[in-house]
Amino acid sequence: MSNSIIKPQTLRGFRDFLPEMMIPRLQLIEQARTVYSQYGFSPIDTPALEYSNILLGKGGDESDKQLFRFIDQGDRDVAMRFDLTVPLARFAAQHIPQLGTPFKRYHIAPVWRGERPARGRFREFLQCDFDTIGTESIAADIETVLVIHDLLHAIGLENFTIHVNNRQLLNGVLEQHGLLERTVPLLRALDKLPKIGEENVIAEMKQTAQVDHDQAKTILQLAALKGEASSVLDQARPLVADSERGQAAIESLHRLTQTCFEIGITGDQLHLDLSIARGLDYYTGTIFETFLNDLPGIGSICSGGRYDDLAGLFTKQKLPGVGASLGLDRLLAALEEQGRLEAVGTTSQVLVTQFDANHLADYQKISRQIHRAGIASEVYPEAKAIGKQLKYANKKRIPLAIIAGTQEFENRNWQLKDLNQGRQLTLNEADLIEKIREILSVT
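Any chance you could show this chain by itself in the form predicted on its own?
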């Protein structure tokens, strides 16, 4: 056997999560679960691996290139899911007779893409999806906006904007100019507008879709429209005057934006943006992208849209869908960059120090009483010097410590030390839990 030590390292684009990052990560997951559940979305799960033909060709050439794909031990051609929407279409095709429609689900799970790692972008990341399957009603699109809005508010974010567009409006412009059959390469190029700029988008359109310069400029004319939602739509109408799908998309966007404004969503947090296209091929209608206004370079933190034909690849039953996904790891990176993540190393709020090893049962007993009060607590495992034990508490950001030695056990008292304030109280057992509650509620 070799005595050489293997270098401990993670793969590029993958990460270990230490407690100080994993704790807020789990808190965000719980906030997402709570909001999704409030709107009636039910949890599901699907396998990390799918047959490759389930995933291939659904998101476009780029998604296909980014698949982690291999032949497994059963000689099956399989791939790791690159998102949670394509597996949902397969899931719905299999199980919708049992589930019925409309079916509302949320799914919080990792996905994998072999793309170049960058700021806020990883090869393994967690998505927090919610979707409604089985209805074409604009009510489901409106609800998607409301869920995104309420989710970000629940997380504590205020300075964000949900950008909304409709793929059929973009298609209407292409239809009016006889370019509908070139939709896929043109919209893929348009989706890169914020990243590479207008001239580079035009160059890509000319190369991949074989359009001329004037045709490319015409497509970008729609993307350049700015202003309030009603004004932008008025400006867009002449660009799709001869396209039924384009006119229908304008009416859909008008109803969506005006309904959201009536409900109370402000124009600062819902913005009609005719430049967004969403790079995945399966979108057919409304599309969403959400940006943090004070960190625009981090990219969209919550995106999605309507995909009315995706499940049709797996079943003859019509199963239109709409939804969005919170990019949780990208959001965590943004919150970390803003200094908004609380540095904590444990979930414990109380450390029961061990002054005398002969009283281990007493220490564990009081810790269990604290647990029954719904407060996280732990007993230090060794009877070391109190200074070392308190140093451990400070490092882990545990706010309270309980200390008891021979004298305290004789008097049935406990010393409660507030490590944030530096004060220490002597309390009998009956008052201890209430005082812990009081201090923690203040801090």
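Bear in mind that the values here come from a model prediction, so they are computed numbers and not experimental data. Numbering follows the first chain given and starts at 1. So that the term is clear: the rigid core is the largest set of C-alpha atoms that superpose within 1.5 Å between two forms. First, how it differs from the form predicted in complex with the RNA.
Between the rigid parts that turn between these two forms, the hinge residue, out of L416, C128, R167, Q354, is R167.
Two rigid parts move between these two forms, and the turn of the smaller against the larger, rounded to whole degrees, is 11°.
If the one shown is the form predicted on its own, what is the structure of the form predicted in complex with the RNA?
This part shows the chain on its own.
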């Protein structure tokens, strides 16, 4: 009947997570939750499926094409969420009246995009969003930087850069040259600057946005500004001299960067970068992109920005906000690539070996005492050769093993083996837990 066996396989861009991957993944989630909670963001969740009209047309044509969309059993036109921001908009329109503003929420959940998978890009991946809605205060933008910083710091990453810009600064320059309605193709071209170089960007701008050479040059002038934040802003100021929104953006970026520096964020970790223009269409103010300096190729691991009307399509109440999204699966892929993931196959810290199946109750009793001390422990399910059982502990990288046979039960003591050190101690029950705690706290 081997013909009838179904080939086990996952869908393109969808993945299984083995324990060695899932354990660090859950650790990352926990770290994100901790930092978000510390800053006062509350958890929410929304359904994976929404009515298609809720999700369509929110992130441009491109994201519509990537929607997983189908007709359900009740003939409803439904789609799987593409990100967590659009569901938040719907959520806010429905619940803000009872929640009040400002409202700070975090949302850690999978999203689905039917795009071509690549390194660090999947069709099902976890996003970890946090947003503050209902306030236009720059304080919320600053807090967003702090959360991104603290989160990456908590994960143990130091070599990252948060790039910050403001949509209105670019718009200011464009406004000054009467090019505001050609923003999209111009930004798209500008965004390619580091990849294809100035000349090619100018060529593309001329072609796709019908600007002349001097106009293209002026736009690039802004993006080309480099150096320390305040000096970049000083140089940018004259470029938007006649644009109110441009001036406001400069002041906003000035407040943001100076305050962050004052708090202790370094210039290496927060970078004013007037060339970043990406992000979804709904961003209208501050924008963020975060890169790992060692792995620029993997793309942004945390992006976000300010929007002045999150839920305009769902309610008449105007809801400004700011937030960002950590790409946890991309980050996990990056950590894996850097070999920074600790290879663990289980959460167990102690393996209680079974020497004599008749003493199963004793083995489980001691294991449960270890649990009560807050330490993960498991009893090996079979009483086979002790060597086999230790081999299992070794493979799963369980650091400690407990062994007890006839002799130990007669003398009322236990053998505690430290698999890393290769040493073995004979202990009575009272000392056993203490010793386990001691050994585990050192490593």
